[in-house]
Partner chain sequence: MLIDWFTVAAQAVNFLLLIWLLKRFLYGPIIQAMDHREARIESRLQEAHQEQETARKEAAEYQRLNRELEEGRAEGLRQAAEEAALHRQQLIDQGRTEASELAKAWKASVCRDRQMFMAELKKRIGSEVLQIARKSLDDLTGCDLTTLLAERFIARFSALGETQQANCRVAAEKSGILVRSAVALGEDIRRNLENELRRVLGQELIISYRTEEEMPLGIELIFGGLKLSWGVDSYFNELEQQVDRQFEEIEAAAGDTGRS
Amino acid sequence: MELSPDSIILWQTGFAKLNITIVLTWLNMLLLTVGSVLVTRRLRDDGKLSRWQNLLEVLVSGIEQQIADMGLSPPREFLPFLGTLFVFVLFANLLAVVPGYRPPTGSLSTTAALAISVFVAVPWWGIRRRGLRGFFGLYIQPSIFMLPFNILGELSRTLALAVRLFGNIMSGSMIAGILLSVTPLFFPVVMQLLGLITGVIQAYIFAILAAVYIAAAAKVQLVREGAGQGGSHG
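Hey, can I get that sequence as one chain, in the form predicted on its own?
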C-alpha cells in the first residue's frame, strides 16, 4: 500500500516525473474553475435566486463571517485567499469517496505548498498593515534575544500546518485501505463516512489557522484603528 499518492508515477523521463498527485491537483482546480463559472454565470439580485446561487451565498457568507470573527477587517479583503484555501482542501477531501481517487491533500508536497502560501501571506498582510519596521519588529519582542526563537516558531508552525493536514488525510486513507482488505463491505463504508467528516473538519481547521496567523500579523493596526475612532468620537 502506498503511503502517499506521490509514489504513483504516471510518466517519467530522466528526473522529470508526473505523479498522480499533480494530475489530481490540476483536475481539482479544473473542476472548481468550471463549477465556479457555471454557478456564477446567471447570478440574480431580484429575489428569485436559484438553488446553486443560494448555496453559493450561504457558503460565501459563512466564510466571510468566520473571517470577521477572527478579527480580520474588512473580511472581503481576505475572502479570496482564505476562501480559496478552504474550498480547495474541502473539495479535495470530499472527493475521497470516489473509488480510486487519492486526495492530493494526502501528499506532503501538496500540504507543504498550501502551508508555504500561508507562510508568504502572513508577512504580506503584516507588512501592509504594520509597515516593514512594525512587522519585523515583532520578531524581537519582547527582547532582541527572542529573535531566533520567534523565527523558529514561525517555521515550526508552518511545518505543523502542513504535517497536520497530511497526517490526518493520509492516515484516514490507510485505515480505509486496511479495513477494505479485512472486511470488504461494512467497515470501508463506515470509514468513508468518517473520512468525509474528517475532511470537512480538516479543511475548516486549516483555513481557521491560516486566518489566525494572518490576524496576529494585523492585530496592532486594528487596535490603532479602534483607538483612532475612539479619539475622533471624543
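On a predicted model such as this, the values are computed, not experimentally measured, just so you know. Numbering follows the first chain given and starts at 1. In this text, rigid core is short for the largest set of C-alphas that superpose within 1.5 Å between two forms. What changes on going to the form predicted in complex with the partner chain:
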Second form
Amino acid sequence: MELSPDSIILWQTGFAKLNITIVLTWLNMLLLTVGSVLVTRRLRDDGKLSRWQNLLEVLVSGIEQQIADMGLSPPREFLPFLGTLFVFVLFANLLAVVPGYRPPTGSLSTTAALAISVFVAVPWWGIRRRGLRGFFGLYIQPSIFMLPFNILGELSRTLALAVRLFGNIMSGSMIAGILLSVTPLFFPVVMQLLGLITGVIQAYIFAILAAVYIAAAAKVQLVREGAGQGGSHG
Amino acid sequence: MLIDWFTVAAQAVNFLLLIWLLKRFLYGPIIQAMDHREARIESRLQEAHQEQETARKEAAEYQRLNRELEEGRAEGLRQAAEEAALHRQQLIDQGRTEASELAKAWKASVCRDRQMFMAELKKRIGSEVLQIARKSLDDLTGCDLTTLLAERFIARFSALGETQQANCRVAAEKSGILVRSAVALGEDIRRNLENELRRVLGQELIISYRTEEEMPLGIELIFGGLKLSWGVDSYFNELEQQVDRQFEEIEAAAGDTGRS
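Moving from the form predicted on its own to the form predicted in complex with the partner chain:
Every chain and every other molecule in the complex is listed next, the one we just looked at coming first.
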C-alpha cells in the first residue's frame, strides 16, 4: 500500500507529471465550482430561499463569523483565502467515504502546498497591515535574541500544519485499509465514520490555525498573544 | 519520497485557482445576495419605522380630533339645550302674549257687544215703553204722552232756581237753544215751550228743534255747553248698570272655570 497517492502517476513527461492527487484535486475543484455555479445562478435576495442557497449562506456567514471572532477585520478580506482552505480540505476529507477516492489531503505534497500558502499569506497580510518594519519587528520580540527561535517557530509551525493534516488523513485511510484486510465487516464502516469526523475536525483546525497565524501577524493588539500561540502550535 | 515538489507547486496553483473560482462563483454571489437582503430588510425596517411613526402621529392626531369632537359635542349639546330652553321660554311667552291679546280682544269684543246691546236695548225699551205708555195713556185717559211730558218739563223748567236760570240765560244768549226729542212736538207744545223759555231767558232767543228716533222717551234742551233733560234716561241708566253687573258676574264665573 502506498503512503501517498502521489505515487500513482497517470502520465509523466520529464519533471512534469499527472498523478492521482492532482486529478482528484481537479475533480474536487470541479465539484465545488460546479456546485457553486448551480446554486448561485438562481440566487434570490427576497422571498423564499432555496435549501442550497440557505446552506451556502449558513456556511459563508459561519466562516465569516469565525474569522471575525479571530479578530480579523474586515472578515471579508480574509474570507476567500481562509474559507477556501476550509472548504477545500473539508470536501477532500468528506469525499474519502467514496470508494476508490484518495483524498488529496492524504498527500504530503498537497498539505505542504497548503501550509506554504499559509506561510506566504502571513507576511503578505502582516506587511500590508503593519508595514515592512512593523512585521519583521515581530521576530525580535521580546528581544533580539529571540530572532532565531521565532524563525524556527515560523518554519516548524508550517511544517506541523502540513504534517498534522497529512498524518491524520493518511492514517485514517491506512487504518481503514488495514482493518478492511483484517476484519472486512463492520469495523471499516465505523472507522470510516470516525474518519469523517476526523476530516471535519482537521479541516476546521487547519483553517483556524491559519487564521490565528494571520491574525498574529496582522493584528496589532494580538502581537504577543499571537506570537506565543505561533510558538506553541509550532 | 513523500513530497513531490512538482505536485506541491501544482497543488499550490490549484489552490490559488480554487480561491479565485470560489471567490467568483461562491463568496461573491452569496455575499452580494446577503447584502442585498440585509439592505432590503434594513430599508423595510426603515419604512416600517417611518410608517409606525406616521401611524403614531396620525393616532395622536385622531385622538386629539376625537377629544376636540367630544368637547365640541358636549359644548354643542349644552348650547342646544340652552337654545331649546330659550326657545321654549320664547314660545311660552309668545303663547301667553297671544292668549293675553286674544283675551283682550275677546273682552273688547264683549265690551263692544255689550255697548251695542245696551244701546239697542235702550232704544228698544224706550221705544216700547213710549209706545206702551203712549198707547195706554191714550186708551185709558185720552191724553198725549208727549204733551204731558212737555208740560211737566215746562213746569220743572219754571221751577229752576235763580242761579240756574241765570246760567241758562248766558248760555242761551251765546249759542241759542236746541230742543231734542224722540218724537216731533206738536204746535201747542212748541208754543208753550217757547213762551216759557222766552219768559225765563229773554225774548231774543233762537230756538231750533231736532227729532231723533234713537233718543229714549224725553226732551232735552241744549244751551251750548249746558244740557237740560227730562225723560227716562235715568231709568235706562239704572237698567244698564244692572245688566253690566250681570255681565261681570258671568265673566267672573267663566274666568274661574278657565283657570280651574
